Amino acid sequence: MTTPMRQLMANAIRFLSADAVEAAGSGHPGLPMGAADIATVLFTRFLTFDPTKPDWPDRDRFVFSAGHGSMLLYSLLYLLGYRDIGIDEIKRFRQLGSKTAGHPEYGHAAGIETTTGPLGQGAGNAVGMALAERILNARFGDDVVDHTTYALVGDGCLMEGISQEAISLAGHLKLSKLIFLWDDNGITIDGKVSLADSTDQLQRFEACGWQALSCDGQDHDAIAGAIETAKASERPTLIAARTTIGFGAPNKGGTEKAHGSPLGAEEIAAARKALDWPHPPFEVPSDILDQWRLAGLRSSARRKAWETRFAAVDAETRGEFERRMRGDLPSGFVQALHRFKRRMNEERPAVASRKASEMALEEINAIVLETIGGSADLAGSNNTRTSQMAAITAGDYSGRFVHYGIREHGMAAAMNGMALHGGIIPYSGTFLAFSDYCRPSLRLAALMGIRAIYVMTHDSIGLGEDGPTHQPVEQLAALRAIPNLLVFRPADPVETAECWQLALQNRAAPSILALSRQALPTLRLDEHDENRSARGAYEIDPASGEAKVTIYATGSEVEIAVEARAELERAGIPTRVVSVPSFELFRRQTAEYRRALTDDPSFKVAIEAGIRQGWDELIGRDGHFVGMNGFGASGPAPELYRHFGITAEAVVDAVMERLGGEDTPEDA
């Protein structure tokens, strides 16, 4: 049953929607339609949320999976009072630089938890979130922190892959506080679900350890009852709410028609007759906006009764979560990674860069509190667990190492989630090669500016016998195009501590640490505290004169540049090493710093054990790039190493070449 003012209610969602789709002349106006009944039963009688405190940390979140749908999300926040959604806004839909863009974008307004898009990545991400909140109730307490994480999907959403990892991984963990609302319509851009899938959604999770529901999705009571149903719940709930696309539409209604296209001028003025609303378009009466905006103030006594609370915890506590929640790292993290630096420069080890991330991680998680860990089922390849990293488990979250089993892509997204909830910063690990299994959601973190750190080991030929399937050759190249994501790739036990640093300071972008299988010697013996992989690239072995050859290299590679400067110096050849650990910090400097790094006139050679794309930028069309210009073969180490080329003696026989006719230092 829904009453008349309710009913009234959402109509205003569908009107908005509908008239701002057709304003832009693009847009997806079926599922607002379709949905807008859940999203008012939601927002005025569950959600806990106060438009004039949007950051309040205990909210409940609200994740937009089906994103294609953002007129749905952009209604509800101008209805309820958010101030950065006014009607302009509304009526800007879709236009170059308004806030309404034509999916929802974290950082565009108010309200919007996460940018969504490409379908399931919301699903994964409201995965992460209700983690986060559990990790922190556990540390925190229910009076800190004790909310629900929803989430709106669509048919799509669940048909894509990514669905299923995120799906398992909250029943396997009982995440109780998580509740998907699944748009349940039928329909595609193409035409009906069973088009293309015959799936049982409710068995599919039930057998994941999920509750779950069934309602009509156009009747308030009973979309009321199931969400009431799921808030009791020992397991995370799903409810397939059955609604029809592109509701009140007499033509297109229930049809893939109402999808993906403005309803068209006709067919909205028959919806309003339909649904007797006769005001004109982006008019919402007075009577029924003041009711939404009450539903707006639902919460705020809610608010400020936790305002109380947390007043009322101890002054060391509140500080910590304030802290966590600011995003700021505690004091004492930057000296402990300068001892551990100092102490790297005494001992010199000759350690894989994925067991030095080890080494440095030993250090970081024993003082930064809120790092979360994990990997997928690899965590003795990737070293990512510590002493400190006790394993979150269904019923005991007050670990800090999440297993994520075999689910890169369900991995990638919940740390978006995680990172976006705030109060902890998540990193986790798996093969490089298997980076493009998390692409999506690398992506979407860096369009998003949030901090999510990857440990990707295994990072070359390196690896040797696993062969051409694990090696990643391309994937560095990959990975650099990515824009505001930071790639590093360290050289050593000093550098792969700097790159932490760099990628935990940096709360903007996401991070990807590149390691190594194989041992490396410590390089960086200089015994002082500048982080010098901040730059970018830097010289760490000089030249003994004017350079005429310069060096750049990365990872694992550096020792080999080491090598071959030694030689070429013996030969007269005045040489220097650039190690670029990370381009993009490169690109970052000063013009005058990168111009005395690559604009000097000497024979410019780059060594990475990957592919040449992206090195033109630092070496030119004219220099020397060695390294691979194919895929990777099945053998150790270091007869791949030898077998493609990637030696020292390589390095100086392209030098000696094209040197050859010059005078070197012991002709003149």
Contents of the next structure:
2 protein chains.
Amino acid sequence: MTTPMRQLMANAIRFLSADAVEAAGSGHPGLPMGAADIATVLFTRFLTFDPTKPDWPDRDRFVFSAGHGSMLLYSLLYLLGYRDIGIDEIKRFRQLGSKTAGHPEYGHAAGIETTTGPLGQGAGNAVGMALAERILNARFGDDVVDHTTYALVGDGCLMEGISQEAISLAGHLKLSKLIFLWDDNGITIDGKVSLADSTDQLQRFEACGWQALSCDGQDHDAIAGAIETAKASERPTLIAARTTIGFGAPNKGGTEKAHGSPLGAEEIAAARKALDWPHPPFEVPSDILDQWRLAGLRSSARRKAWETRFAAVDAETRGEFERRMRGDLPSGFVQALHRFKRRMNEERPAVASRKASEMALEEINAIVLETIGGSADLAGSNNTRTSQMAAITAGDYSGRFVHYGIREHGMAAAMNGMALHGGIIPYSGTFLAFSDYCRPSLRLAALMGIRAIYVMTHDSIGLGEDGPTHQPVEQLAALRAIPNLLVFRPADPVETAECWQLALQNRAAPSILALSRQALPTLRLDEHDENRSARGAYEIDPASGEAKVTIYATGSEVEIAVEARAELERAGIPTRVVSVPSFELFRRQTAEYRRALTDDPSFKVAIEAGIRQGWDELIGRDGHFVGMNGFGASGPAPELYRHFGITAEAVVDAVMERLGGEDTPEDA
Amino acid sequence: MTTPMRQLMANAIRFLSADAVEAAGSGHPGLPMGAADIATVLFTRFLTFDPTKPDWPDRDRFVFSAGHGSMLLYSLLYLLGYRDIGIDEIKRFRQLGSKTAGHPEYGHAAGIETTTGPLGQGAGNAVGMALAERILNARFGDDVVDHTTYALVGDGCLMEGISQEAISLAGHLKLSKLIFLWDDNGITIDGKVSLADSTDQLQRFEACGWQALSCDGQDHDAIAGAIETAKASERPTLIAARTTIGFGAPNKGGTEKAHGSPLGAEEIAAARKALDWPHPPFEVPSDILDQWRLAGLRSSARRKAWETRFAAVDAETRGEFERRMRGDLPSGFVQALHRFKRRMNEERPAVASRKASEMALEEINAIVLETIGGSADLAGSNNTRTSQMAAITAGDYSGRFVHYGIREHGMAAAMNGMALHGGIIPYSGTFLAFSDYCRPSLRLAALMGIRAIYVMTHDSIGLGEDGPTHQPVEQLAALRAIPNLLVFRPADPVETAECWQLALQNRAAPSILALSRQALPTLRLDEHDENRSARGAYEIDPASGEAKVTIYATGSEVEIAVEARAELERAGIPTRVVSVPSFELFRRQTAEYRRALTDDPSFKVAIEAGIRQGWDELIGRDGHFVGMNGFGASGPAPELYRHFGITAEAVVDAVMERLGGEDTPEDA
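Having seen the form predicted alone, can you show the form predicted in complex with a further copy of the same chain?
Following is the full complex, with the preceding chain placed first.
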């Protein structure tokens, strides 16, 4: 009996993957071998894409949520003819500098739609991509945007809580063009799934508004039938494709031994025999490779048809779509923010920075039509919904505001998916304390370098009565710790607008705006268009002479710094105030600029209603810090500020003590 | 028609709650008013507890997961006669220093079983408590441990992903004595639940192995009937109790306006009229209060019967139970670790610190029988399962190891619940990078000051090929930022044992042990019993003369520091090495001790395969840091260390450059 070509094509994935893992000495052969049939059916019969134009906007999206099985994806990209992944990259799997990292890394090679590995994240990304597709479809029509999002998920993805947030949101929004292919192999690292889980996943997905199907994940026609049914559904669909992990490995297949380690020479040899694959490692017979390369060209006609349709769209719409997909901001954006800043200069409102953010967003959202706002059930508190933003609902995706529900983690992962999809700038909010709930997704946004913007309000003990569970204390430090994440904490309406501008202009990094619950005065009265926040730190209030004291502060504490400065100046002590809206941007300034702000001989005090960690970078070990030493407390905000000693008086006292000549180490 | 007493009792909760919120000027009246009937039925007819002995070990546990409705709990505690909550505390709701914080804070008053507010956490805590109950029941029998865990959960708890992890674990383990009372009011902050969610929660819970019931949550008999059915089940049970948020408030009831703000004088007056409650704020008529106080005494006979049964238990078992519930460690524990350290001194193994941790745990678990180990599906990688530990399975809770599944967040929340229950010291593991997934629960453990121990392995780029998604870079800094969390990063088997000792002995703080994937030499060859790691930082390798250089390092990088020191000493530069297993414990040392380690004139270098943030506290702005500036990469670990310049050579070069007289700012 000859093996059918489609089986040979799947076997090509199996052995490329197993051999690459073997060569690397580490990796996960089990998933690629088990899911090779699913992938072969999907990529050769359903997925719309074009390896020669991998960024074609209307391609289907394939999210490889079970990222540890990365060799499945790399094998596919190689076989299909994506230029970035030649056979040499397959051979260099998991080597330093290769495009074939241990887990798929967005940006390493075309065809990798998102970085995965931390389980469940891809599920959330896929929901965001599918939502982005519907939103853009509502704006640009079927001729321009009409594609399907597929995610390959594993048992681990479904056990992670984020998957619940993702699927219940997708079910609620009836994202019918979203299809999860679950590699249902019943095995995790520790052994059988049944060691730790007994969930009826089909029933669970149905409870969340999904269609749920199951099929033999080793049977090509069964898989194809399930995908056909999925595509016809008005709900998102889960396909539980029952597979054997490490399919083909006669001894380790079907067990956890195939999951996360090389099979070993003997077992691979046995698998070659079992599957009748006599070819040496990394060699795919030309007839099989040809079939794969043909499959790679399968949708090029569709791509060309799209191009024809797109060319027929009116020039303005076409330009708008192209601009959005490039990620460029519209003209007039900067001017609008200049006007806003000038208006703030005139009106000098005393509003919470979350309110100032809403005011700035009113201007931004009127011009930047690709922003999609949202909140994790705190719309009125986060002030993220502006007048332009109708809610997006199941079946009507023409709105611009997402009720993400009480799903901070799923929200952040979906925002990542929207940003990755392109054509949309997602922003959304929760309380800063609950940035902890989204942290794994924030980290991935930073690692991928994508533009997702998190509006994190109630950013200190200024939140007041809700108490320590809701009061961020360590979150600013913990967020600043994440590489390539811009953490902004603006002090007033002018800085808030500037930080929004920076967040929107920084395409290659996610941003957080930490915003106050409580009202803050307008402090920035300089009337010019320079974005001073772009410096990260700058002198917001100069000393009357050569500064003997420098007070650094962020956000709501800049007001305190300004008060303390006034008092010190009255006492004849020249004092300047440096506002620090962003540590990250300050680090990017020239050494000269930085030295001028931090290396002068003045006594240095920092004020932030959070912990000290990180501040020594500016004020040194000898600097004095006015902030928090531990968790907050429940009570009215002004009382809390006094209780924890975050006051102008405390600053003045510390300065007087130090300048008075007593040089006792403050924390002795 | 006269109002039945049980209705009056519920109304007492309603008005205490609404009036307290009104007096505070903030808070959440809607939940207490809506769920007052559920609470009345539960506390007057089912819950076994004793306000005069609130810590009675075999009491039922009540977890108030929807913590924003805290006034429900405070009202109950007051009405039932818990001494900590008098009417004055009710009047001081949400005021600084009161026991009645905005959200229930564990430790503020007896009867508050856990700190809640961040949604979904209580659901996870309750699963841990119910599991702890079964584990202790398996050890001590029905006469000593046999109680039920109830959790009141809200819509938000069920939307949070952590709830999925919690309920699927509970369903898998068939925790039949766990009952969730869902305040199914259909309202969240933004409006109707249907804005953001369409999940069929009953079906979802059934899919997870639960019994799912629904009832009219305003009908006392219906509620009671559902609880009866729940108690008879062999599965955990969800009771969807349909309620009206703000029940009794004629205009705001049933809407989001009752959720999170005071009702206002007018609406409260209208509610008084609607419910025929003419009494002034904070006054509960004596007949109603008497009935509540009687309800408070309802289970005192059961408590006494338990005491009689317990007194009849053999003295050794009784003593063991009491010791465990006090949280004391058994005798012989310290001696066993001393023996272990001496053996390490002799054998000098070169093992990964995760392996050293397993070796130490072999000794610990043989003596400290209350440890319950576990892993989030990385048992073999975290090395948390020792020879004594059989797996805990549905129906057989006599084991000591929990397969938590791929549920890091639910695991951490369940561990909190186990620690809160008492009688158990939970420890469990995942990769350090995935500490991000559990962060909200870690924070609550720290806020509550409970002893849960997290074994976080693969703690740096030393993880190698899995790449940046799995390589922690900022996690050490981010964890050190959490107040009252002890972060240990031991350098060798001796320090690992010491850190385990400290983690176990610190009852009032959670601990993390950050452990290496890669092998490390035994560096601590001093043969004495002092726990040097208890200092937080200490000189592990002295200089040959007055130190010109001090190298600080943690964990796997101490080996590099020792190498660099040897080379510098060979070059005639007296160099000492300071190992820093815990920043937090170092901060607790005397100023004199700290100064001796950080304030001498030597040139300071720190090595840690993470970011610099936090290190300036030890080395100052002028110190040199050898570590990471951004995310890691996929590749073999030794290559990564070279690639990122975390080598002895880099340390030596930096020292030579500085001591050579060139005084260029390193980061210019």
